[in-house]
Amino acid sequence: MNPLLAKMGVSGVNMEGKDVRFGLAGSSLFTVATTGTSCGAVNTMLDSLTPIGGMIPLSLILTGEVVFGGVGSGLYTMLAFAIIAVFVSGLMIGRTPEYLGKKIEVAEMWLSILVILTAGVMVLVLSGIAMITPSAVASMANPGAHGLSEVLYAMASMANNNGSAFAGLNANVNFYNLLGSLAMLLGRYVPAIAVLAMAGSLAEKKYIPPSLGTLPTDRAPFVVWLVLVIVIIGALTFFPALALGPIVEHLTMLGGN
């Protein structure tokens, strides 16, 4: 419940911008499912969600759309996370970092980092540029923290191959057309090229049969570790930006200002 609406005497479920056929729960589920994958279909006006409600799909895009194992182009981001998890856990417990019978070494780590960080760096850098460019600021229908959320979502959607957007931002101006094209070019093609290079590197290596020194990647502990790696990397990369956008807006909403 939005406390600002309650303060105005509005009761019941807030259906602004939601699909009345499916209700609040169904619309929210659709939003999460489509932004957690490389889709972009929407049945909800994302700009009308509460701050935390809008932060959830934004966070799913920023972490590379790896829910459900990385459907679509999110698959290569998931593979990069898996390789990083294998490498780090292997170092921590003293086992050989291997994945699918191939030894994970420095080259694979560098390429995995390139896959994961390219889109994120593009989002943060271009959003920062937008915040100091008058024409970009003028395109925001909402000032303050919500305006920052709109810009973050726009850049994240373009760089991470999604397609959905907050409706409050007019992205059809020269600034967003040009920088959005740059975000799509680097954020989408650099990871794809890095994954192909990593595949070539792994293909040249000899297959190593599993042994007592092999880290098992088909067990529940590794699944938990992989999820933690994704959350930790996402938190370290994007928490400051999310804190200035959706989280500040949420706290402001609770304060009734």
Second form
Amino acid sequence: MNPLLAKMGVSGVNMEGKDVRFGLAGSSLFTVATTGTSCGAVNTMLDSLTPIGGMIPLSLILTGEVVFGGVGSGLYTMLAFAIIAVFVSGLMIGRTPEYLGKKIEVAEMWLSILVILTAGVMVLVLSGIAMITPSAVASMANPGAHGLSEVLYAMASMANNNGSAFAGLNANVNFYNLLGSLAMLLGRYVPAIAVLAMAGSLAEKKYIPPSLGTLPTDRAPFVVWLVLVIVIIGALTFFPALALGPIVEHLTMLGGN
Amino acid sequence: MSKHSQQPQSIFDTTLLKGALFDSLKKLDPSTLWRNPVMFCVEIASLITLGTFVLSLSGSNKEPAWFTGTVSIWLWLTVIFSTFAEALAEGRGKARAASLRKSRTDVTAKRLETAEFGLNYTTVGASQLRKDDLILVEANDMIAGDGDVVAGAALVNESAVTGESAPVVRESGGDRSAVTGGTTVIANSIIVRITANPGETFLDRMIGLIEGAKRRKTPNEVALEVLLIALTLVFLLVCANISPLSIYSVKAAGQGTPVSLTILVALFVCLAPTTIAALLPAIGIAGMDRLFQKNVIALSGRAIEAAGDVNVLLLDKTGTITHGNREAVSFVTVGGHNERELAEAALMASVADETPEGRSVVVLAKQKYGLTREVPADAEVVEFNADTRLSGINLENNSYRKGASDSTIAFVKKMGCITIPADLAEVVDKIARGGATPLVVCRDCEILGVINLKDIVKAGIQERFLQLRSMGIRTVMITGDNPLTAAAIAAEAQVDDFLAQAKPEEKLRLIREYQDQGFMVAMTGDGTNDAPALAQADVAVAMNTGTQPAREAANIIDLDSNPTKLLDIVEVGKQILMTRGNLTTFSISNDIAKYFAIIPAALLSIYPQLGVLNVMHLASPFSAILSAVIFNAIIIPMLVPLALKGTKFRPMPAEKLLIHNLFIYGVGGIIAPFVGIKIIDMCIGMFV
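Please could you give me the other form, the form predicted together with the partner chain, since above is the form predicted on its own?
What follows is the whole complex; the chain from before opens it.
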């Protein structure tokens, strides 16, 4: 699998840091499920995953844990994405957008944007600061592209997950403790408050009965559109950072360097 | 009836283009451009690249000057294309406003103290007129301001406002009393009470609206702008984040150069939703303009967009669903009389009747039996009156009448008739149940039969309603008819519901009921008694021939006074939203390709492995970045025609429409830039 290990005569899948009882597939499933729900349980050393293997849980966090919904936050990020998707698709069919019978207006746009982007903004800002802060860089056990992935994961997890880090990163230094607590504070409470404010704003609105002109939000076309919105807004935001981290690491590994 | 002005202008009219070009440069002024925050950011980005270009000329920036220079030029073009689109949309309105303004110059008015003809007046300028002033307007005078006719009646040429050259009658009292400043009296004199101060008249408001001067952003537009600003901010952070990450990567990899400011700025502009942000103002202005081409004036952009959201349309039966007048379609005999005898009697009863119904009886008699009659010289014409509710004619030895069943029966009884044909009630009832009006005809004391007077439903109206239904819009017919007639016409026209024997308070109640259920209601009206309902409706279209209260209560005015326009207004409202939505989707979908163009190019020197992300096989990092920037810029003028004309509107259910638009603007928006950037890259390859 890993050309670097193959050179050393090691064959088979990457079992480093994995629970031998579950094997590769079981451990991967465990990782995705627990990270996607930010439940905090681990049976795998994420730092030892292959680069793309590590990128998957990282991406789950960066897109706002929309796949399962985080413990304690549930599907609110998904709802906020749905509101953004409803807004644009509502315009596309020529109606003031409505979701579940409620009109989506300026206030809902602001609030759902806060829900979706706060954590991502924290990751972008904090990882940027980290990469030019010597003490933050010094914490990496594996400088280079993998080290960059470690920092990205740490920041993402603190802003929007259980606050864990890849084992290779010593996060117990002042830098990560201080910025991390800021990330935890803003990354959690800003979306939570915003989503509560949105609930209040939506509850006050008149219910509009659905008609043929209303876009059904429980059918395939809307689902496809919602996925596209999540991929473009949620994931592409991190395309450059991921390119410099796990993607380049993966390409390097494949290149056998 | 001929139309002038208000003809749709070509988008590529040369004088318009020249004016727009000049205006687009004026609009670069940051103090006005900040109103479009995304483009304001692009302008700042352009300034930065201008700086890096100067630096590379002086040698303190390592990047080649041709690269930074070209990037800077294209970023500036991106901003200019955007302001150009807005200026072009405004230019079309301004040209129209200028022609309206001509009709407003230096009018003098003849002010009176009391509303009586033949008194002395003082001549004052139109600008000195205030609300409640009385003015005398004689033949060939221009009316100096908006007002109500309080005395007299006159023929008025309103072509300056409506583009309609046929003059209209304006008279005191009734529903035709409103006059508009800037129109001209052709014959007779009227006394007008001014209802608007200078600067607030209908014409002033119209000019302001068409010019876009007083255009306020609609709630939908603001919400979309929020999304665009948020995306812009995020992409700004994405680009800012690349810088430290690349600085670190250079150290770690031991090779390459950190991503330069020029490339970061270029990436930012490419990722920011510039396409939609650039065209957003033009879409709204062009929408108003399209309505104006249909001779409809929306008093706010909000009203047009609300029209796009309408769930319920209240339509007046007369003039909208049916042709205004009922027509005689058949003669039905009773009491064993023969049909020709009935037709003759009906003709005699109608020959002096100048109402459209009366004339249609004459026409039918001629068609069926070739009967023609002149009004006999000795005839005594009995016109319809509210007491007897009959009309007809008295000759020397016979008298003919036609009228409603009960009135005619009362008449023949008075004439001394004892027996009424037994089958009359049945025939009358049958016709009424069919939605038509039975007119019973009698000669002296003998009832001969019944004229079947039908409301003629306009051709093609059923399809129109079917389209509306497929868009989820309910149509409700409002009529003064009795429920039986109303039901029959409603069934024939295929409306969803009807309100029979509608009184103003009934209309108001119906609108409130629908609104309480969460529906948006649109209605048309022209009379003063429509004003409360118009004020209550979400979208209220007043006919320009309507009264001043009706026009004031409305938020859209139809200069042609054609009630079917409501359907066009709904269409334009939807088009505006759809154009915005589609271009937003297109703009965001474009980002995928731009990432694949710029990211490998920007990071290649650090990690050559990232070359595999260069899926388009662009020639060099410089040409890759340049291609993305150029694509991002030229897509704006390429989409200007779409923004001005609006997305083509097809009535279909919401989901089908979404699939259709997602396919074109979503999937198309992902693929188009891959193709476009590759082509531009190949073109650059020829020069570099």
